[in-house]
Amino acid sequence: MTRPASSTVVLALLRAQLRLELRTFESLPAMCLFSVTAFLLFHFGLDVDSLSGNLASGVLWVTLLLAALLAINRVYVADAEQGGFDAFVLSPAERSTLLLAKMLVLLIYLAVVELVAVPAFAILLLEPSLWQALPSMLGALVLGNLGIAVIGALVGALAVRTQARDLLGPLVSLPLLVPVLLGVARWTAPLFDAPRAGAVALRWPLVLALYDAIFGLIAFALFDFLLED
């Protein structure tokens, strides 16, 4: 049997996942609501009008990371409950295409959430203007999202077949995401310094890119074994 083109399979899987999300709205509304609610809690709980520097960066990225866990726990649920894993294993498609499709799904989810969460963060908590930090911040968002998507797509496949998937997913994901959190938080902290943005240390983008690349290779190497199990 002729194998279908990998790009065709990835696009088909991506469309199916996005259609499912548009029908059920299981992940995106929860992620957006969680992010905005967390910023409101920080706003009133810390009893400050605004944040800057390290504290502002930490609050932003911890909130985005925790919001991402909601999607990581759900991204494979339909495949596990409706026999999607077994059907995919029996198909002639390359198995890595499923991992790539789920990574793209998580990247899209994160991008949509950040369109809501970042402006909300700027309005509720950020002291310096977001506009001066935004151009440099886009790189951190891209590499940070990529790291979360790679780790989330791998850990989600591992956790979804267990009875305690809602617990196992965060427990496994969070330690692996610590380097991503450290990299993006240190990267963006100077951008949030008032009254003007500071210089970004080059080592943090490099560390983050290297971690994303290494973990991406690990994810593609292990994914076939996860589908077999």
Given for the second form:
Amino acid sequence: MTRPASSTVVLALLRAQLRLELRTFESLPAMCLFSVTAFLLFHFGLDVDSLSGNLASGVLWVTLLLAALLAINRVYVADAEQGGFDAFVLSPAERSTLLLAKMLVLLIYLAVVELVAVPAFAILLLEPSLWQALPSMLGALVLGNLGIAVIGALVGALAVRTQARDLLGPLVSLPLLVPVLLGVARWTAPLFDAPRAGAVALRWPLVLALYDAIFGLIAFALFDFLLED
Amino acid sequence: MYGKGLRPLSLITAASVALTLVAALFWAPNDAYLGFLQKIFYVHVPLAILTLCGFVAAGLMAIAHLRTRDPRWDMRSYVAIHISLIFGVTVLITGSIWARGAWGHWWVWNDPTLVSFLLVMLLYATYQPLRFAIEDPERQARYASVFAITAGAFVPINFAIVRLAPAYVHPRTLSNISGNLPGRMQVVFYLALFAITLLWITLWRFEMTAKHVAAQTRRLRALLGEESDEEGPVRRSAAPSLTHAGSVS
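Alright, leaving the form predicted alone aside, put up the form predicted in complex with the partner chain.
Below is the whole assembly, all chains and molecules, this chain first.
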């Protein structure tokens, strides 16, 4: 049997996962709802009507990170419970295509959630206008999402076939995600400064890109070992 | 085989730890600013270095496990993380005492070394729960190795990144050593590092020996057809058992 091209496999896996999501709506609505609820929680918990600078950046990114955990916990559940892993291992496809497909799924989920959460944040809590921050913020969103997707796809696979997956997923992934949070939060903090945006320090984009690349390599090197049984 | 040479090693370790304590307490000069409190440095810093090196070593042992599929490498990695976790708790405690004395607070957020150390400890605190949550011993070992490699790589990267945050109050130990630690302090520091390294290795070997003896006893009992002392359903365990491979040496 000839081995199918990796891109074909990745696209097929991606389509299957997205179709599953469109039929069940397990992750995306929950993530969007969670983000908006979290903004409300911060409003009441901090007792503020508008945020700027460090605080705004931190609230936005902590919310997105926690929303991402909902997807990280779920992204492999169908594969683990309904034989998806077994079927995939029996197929001649390259193992790492599954990791790549799950990363893409997480990236798409995060992008959709941010389409809802970032405008909601701008309306509900952000003091300066979103438009001044948006151009350089896009880079932070891309590199931040990439980091979450890389670590989420690896840790999700690690946690899904354990007996405490809902606990282990967040507990293992959050410490690994702290450098990502540090990078994106420090990156966008000056963009949210109240009267006018400050300058972005160049080191945060570099640090994030490097972190994403290193953990991407680690994930691809180790993913095969999580699949064999 | 792990018990071989354990007695002389233990004696040397005990002697060098005792020597270090004596040297640190009576021979090294008191610090000009911190006075006697500075002596905790000789315990705190080597313990911290050994904790982190132990985590990285556990990651390397896990790589060996995934390459060779020898369950003994998984056991070595497990024991290394176990010892390093215990060392890490003592680092957090001694560090807190030092911070209280030097800066007036039990915990200081604007110090990257402290924060990254806590982060590493929180990550490794999930290692045993992860193992415990996987019943099949072979898969438990494999998943634990994947975790140990990822976390082992995270240790140095995390320290580098958190250190980029601007505020520093923590003394840069290693650059201080080459820079401005006076002679006697430097000698005592290296002596302490040597003693604590020996302590880590000795404890690691003690635990390895105990685990091997337990596995071997279990195997011999099974050969004799004796009843297992663990009645009823097999208990889940976070510790690797070595029995699933059937090779105990």
